[in-house]
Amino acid sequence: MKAAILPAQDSPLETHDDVELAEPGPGEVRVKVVASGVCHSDLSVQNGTIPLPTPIVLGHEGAGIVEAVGEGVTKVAVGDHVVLSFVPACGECYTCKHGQPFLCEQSNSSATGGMLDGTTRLSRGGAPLFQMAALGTYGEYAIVPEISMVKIPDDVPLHVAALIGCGVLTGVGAALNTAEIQEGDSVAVIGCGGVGLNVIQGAKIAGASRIIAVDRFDSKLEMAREFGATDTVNAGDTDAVIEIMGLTEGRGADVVFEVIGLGPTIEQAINATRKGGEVVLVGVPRMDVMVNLNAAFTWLYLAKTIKGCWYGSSNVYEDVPKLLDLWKQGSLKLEELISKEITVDEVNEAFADMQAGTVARSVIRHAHAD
């Protein structure tokens, strides 16, 4: 099958056509990749925020069609269109029996680039290739664990379903699962990717009165109200933590999402917050990141709460569905997220254009989608 390749980490990815697919093991399945969204989780495991072993095929927000099942598979039959979940959910572990599915003890195991028994399902001239979140969405198929799967209705379209897989449910799911936004709150978001332009969407769902948006680029600014904003700040042209107080009458916003994972901007996002107020940290740091706060007035004597958010603080069965419905009552926008449909060969110039901030998601549509 055709699939890109990080060959090593700080490299340029490359599309090859030669890639081996072993067959689906106990219970897992092969699934034929239709579409998959360019994260930016994708961009972090090529310049390392994310260590992952390489070679290995990127790509873990997508959605397909089941092809073959493995011994004991029965949540998923042959011809099902299912969008893939990059964290599984077994239901049978600690924090899935305590309503915390989204911190399976199965995932784990991705942090090994291989299946959820650690070994590979992938290889190129007889040599292993590692898959991202046992998905590797970059490839036109995948062995997945059916754990990692959600089943959807057939008139879903794959381009539009894939997107629900991260950026969407992450998104989303921090405004709507992670936070306790009331109806009237003022809600700021810092950072206005693909994730980020979610988190508005989930906050103007959940009743937030007042919306701003922070980022250092018009043109992500500019996404931001078509996704809900109320406000725009360019935090390269001004201190962002000053411009929130102000449209919030000096108290802070209420709830105050860091969709970027740096230093400063979770600092800002603290500094930002009103007292009694919560911060919800949705950015992916690099392993280094460090941030030192002062005990007293960020908890004790200002009350502010700081909760991180793994995937939308999601329940896939149960969330998929709901935001399925969303989508089809007209609250939650998909296909707008959609600002370019690529091939797999095109997926260098994708990560060039989502740091350059001009892209909400860039989908591969691969070759045998039609």
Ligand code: PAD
The other form holds:
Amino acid sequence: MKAAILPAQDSPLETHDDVELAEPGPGEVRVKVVASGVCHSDLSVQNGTIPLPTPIVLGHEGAGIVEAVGEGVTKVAVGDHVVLSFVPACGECYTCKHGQPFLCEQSNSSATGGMLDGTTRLSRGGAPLFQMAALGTYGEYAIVPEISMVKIPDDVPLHVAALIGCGVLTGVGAALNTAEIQEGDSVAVIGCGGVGLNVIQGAKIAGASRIIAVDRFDSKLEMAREFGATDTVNAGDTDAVIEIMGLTEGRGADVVFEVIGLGPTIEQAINATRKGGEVVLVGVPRMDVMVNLNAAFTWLYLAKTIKGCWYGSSNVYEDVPKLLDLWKQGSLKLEELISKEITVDEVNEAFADMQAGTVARSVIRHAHAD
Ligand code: PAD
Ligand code: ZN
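Given the form predicted alone, corresponding form predicted in complex with the named molecule:
Whole complex next, starting from this chain.
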């Protein structure tokens, strides 16, 4: 099969059509990946922000059709349409049972670039290939744990459903699950990419009355308005914290989201939050990023709450159907997130577009020539 492979850190991706798949093992499923979003976290593997072993098939935001099931698989059957989840959710471990399936203990193995047992199912020329998040949606097919997918109705277009797998669950979940937005709140979102735009539409659904979008590209700020932002700040021109203060009567916003993953913008998010307000950190920083906070003011005198948001604090089995309902009711934009449809051979250009700020999301539609 064909797949886009990252051969080594800081190298361009290479597309090859001689990637081999093993048969799905017990509890595993072969999925024909129909579409995959291109997320900043894929780029973060390429540039070492998210360290994973190479060579690796990237891609963790996808949807497809179940083609074959391994021994003991009960959650899905051949022919089912599924959204892939970049965090497996077993429902049985300590964190799943404590209402935090987005931290399922089975996902600890994701850092190995392998399946749940750490071994791989992909190879090329006899050498093993790793797969991002036990998925690897830049491949036309993927062997995936059955606990890493959610069945969806057949009438949902799969290229639209793909985006739910990461950007929508994470962004909308950050607003609806992680944060506690009250009706009428002021919200600021720093970073309006594929994930940040979803935070904006989530904040709107949660009832925020003022949504301040911050980005360094006017193109992104225009998209932000379409997704529900009421005010925009170009961080390249001005000091985002002062601008947010000015738009919130000098108090700071009730809830501020950081959706980039840089030390300075994380500090901006904390400083732009009102006293007693909430900061939600969504962007994934490099491993060596530290933040300098004044302990007395941040937490004590100003009583701010700082929350980390992994996968939108989602329960994928409940949240995927909920998001699809919101989309069917017209409250959630999905098609509008797709700026470009591409082939898997064009993924390097999609990384460049993402960095240039010209796209919300590029979506790969696999051609399945084999
Ligand atoms: P993206 O590249 O589409 O969007 C990032 C946005 O930030 C772009 O619009 C940039 O223009 C903007 N930006 C960059 N630097 C600055 C700056 N200094 N000031 C203002 N704006 C700036 O990425 P994305 O939306 O796909 O992902 C965003 C982050 O979220 C990234 O770090 C990714 O790894 C992370 C992520 N986290 C989770 C999670 O579970 N927490 C899931 C998925 C993605
Ligand atoms: Zn992602």
